[in-house]
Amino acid sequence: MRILITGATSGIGRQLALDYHRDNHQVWALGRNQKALDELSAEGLQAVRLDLEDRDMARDWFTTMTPIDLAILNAGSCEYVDLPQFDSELVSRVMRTNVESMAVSIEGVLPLLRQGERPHLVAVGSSAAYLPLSRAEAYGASKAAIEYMIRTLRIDIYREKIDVSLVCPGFVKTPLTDRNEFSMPFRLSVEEASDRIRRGIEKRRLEIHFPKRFTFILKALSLIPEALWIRISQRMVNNER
């Protein structure tokens, strides 16, 4: 396959790029970290420095690309809100990195996928979108926006026979989660995450979520009355403090 992966210089994106390359697929690895890109290039990948927050430059680059069969849109970041000061610039920054970059990526890859074989668009969201979580006003909102965007896109392009999947991971050991100061139950390695994502992509699942013993708990909690969840989550926050 001809595969394009954004956010490929660290974490899940990097592991996916390496694993698909080792399985003899042609991989374009996109990111902003030049040192990491050089390392991927040395492994034989097509490593491209591209800032998806620079909309005009990104759109121009996508027009130079050849057709692809699989696009994995993984670029993103995570920042948490620390009250009592509500930082609107933090929210703007997270939405720009996660949501606007996703939109730019979709705009760029759709014409390429339309020319591919059995085209498949995969967007990496988060299980944090399942229900409101403490300090996730920015990150959770961005992932909820991505979920809505992808589910709606799936409806609107179904006639084009482009499969659309959403990835909703739990905690995965990456440079981003290494900064977290709270407990991360059932955290997986990037190798385990890559394996689960690639298997889900192979089966063309609508939603790829893992580890299921964690994500099913979140899904179940999202079904309880909101007033009850608020009491539960507030108690959890009080216990942490």
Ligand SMILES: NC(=O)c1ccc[n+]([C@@H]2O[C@H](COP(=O)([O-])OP(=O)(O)OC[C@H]3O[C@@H](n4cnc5c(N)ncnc54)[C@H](OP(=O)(O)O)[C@@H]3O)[C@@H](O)[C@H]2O)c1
Given for the second form:
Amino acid sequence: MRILITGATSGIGRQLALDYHRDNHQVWALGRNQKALDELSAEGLQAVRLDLEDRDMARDWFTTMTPIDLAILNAGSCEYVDLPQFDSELVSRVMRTNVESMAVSIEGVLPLLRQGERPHLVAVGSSAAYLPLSRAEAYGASKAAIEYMIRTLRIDIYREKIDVSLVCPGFVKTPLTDRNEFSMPFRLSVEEASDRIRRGIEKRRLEIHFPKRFTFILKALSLIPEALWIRISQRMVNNER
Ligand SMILES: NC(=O)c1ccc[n+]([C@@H]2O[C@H](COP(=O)([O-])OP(=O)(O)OC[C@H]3O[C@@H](n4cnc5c(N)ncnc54)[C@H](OP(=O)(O)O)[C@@H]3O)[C@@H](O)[C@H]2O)c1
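Structure of the form predicted together with this ligand, given the form predicted on its own:
What follows is the whole complex; the chain from before opens it.
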């Protein structure tokens, strides 16, 4: 397969890129960190420096790109809101990196997928979008926006026979979560995350969520009355203090 992966210089994206390359797929690994790109290049991957927040540069690059069969749109960042200061700039930053970069990536890869074989678009969201989580006003909202965008896109490109999957991980040990000071139940390694994502992609699942023992709990909690969830969240927040 010809595979394009955004956010391939670190964490989950990097592991996916290396694993697909090891399995003899042709991988374009996108990111900004030059040192990480050089390392991927030394491994034999096509490493491409691209800031997805620079729409003009990204558009230009995508027009030079050849057809692909699988796009994994994974680039993202996480910042938490710390009240009493509700920082609107933080919200804009997270929306730019997660939502706008996703839109720029979709715009870029759709024409490439249309020329591919059994094309598949995979977007990385988060299980954080399942229900309101403390301090995730920006991150959770960005992932909820991605979920909506992807589920809607799936309807609109259905006739084109482009499969669309949404990945909703629980906690995975990466530089993104290494910054967290709270407990992260059932946190997986990047190797485990990559295995689960690649298996889900192979089965062309609409939603690839893991670890199930964590994501099913979140899904169940999303069904309880909001007032009860607020009380449970309060207790969780107090326990972390
Ligand atoms: N780790 C988790 O527990 C977890 C859970 C749920 C969802 N996720 C999602 O999984 C994805 C990967 O997360 P991760 O944990 O692997 O994070 P990570 O290790 O911090 O990697 C993030 C990647 O995104 C790239 N990126 C960020 N902004 C970019 C931009 N403007 N242009 C191009 N690339 C950009 C980074 O590239 P550079 O470093 O080169 O800038 C890096 O390769 C994210 O979408 C995240 O929200 C992660």
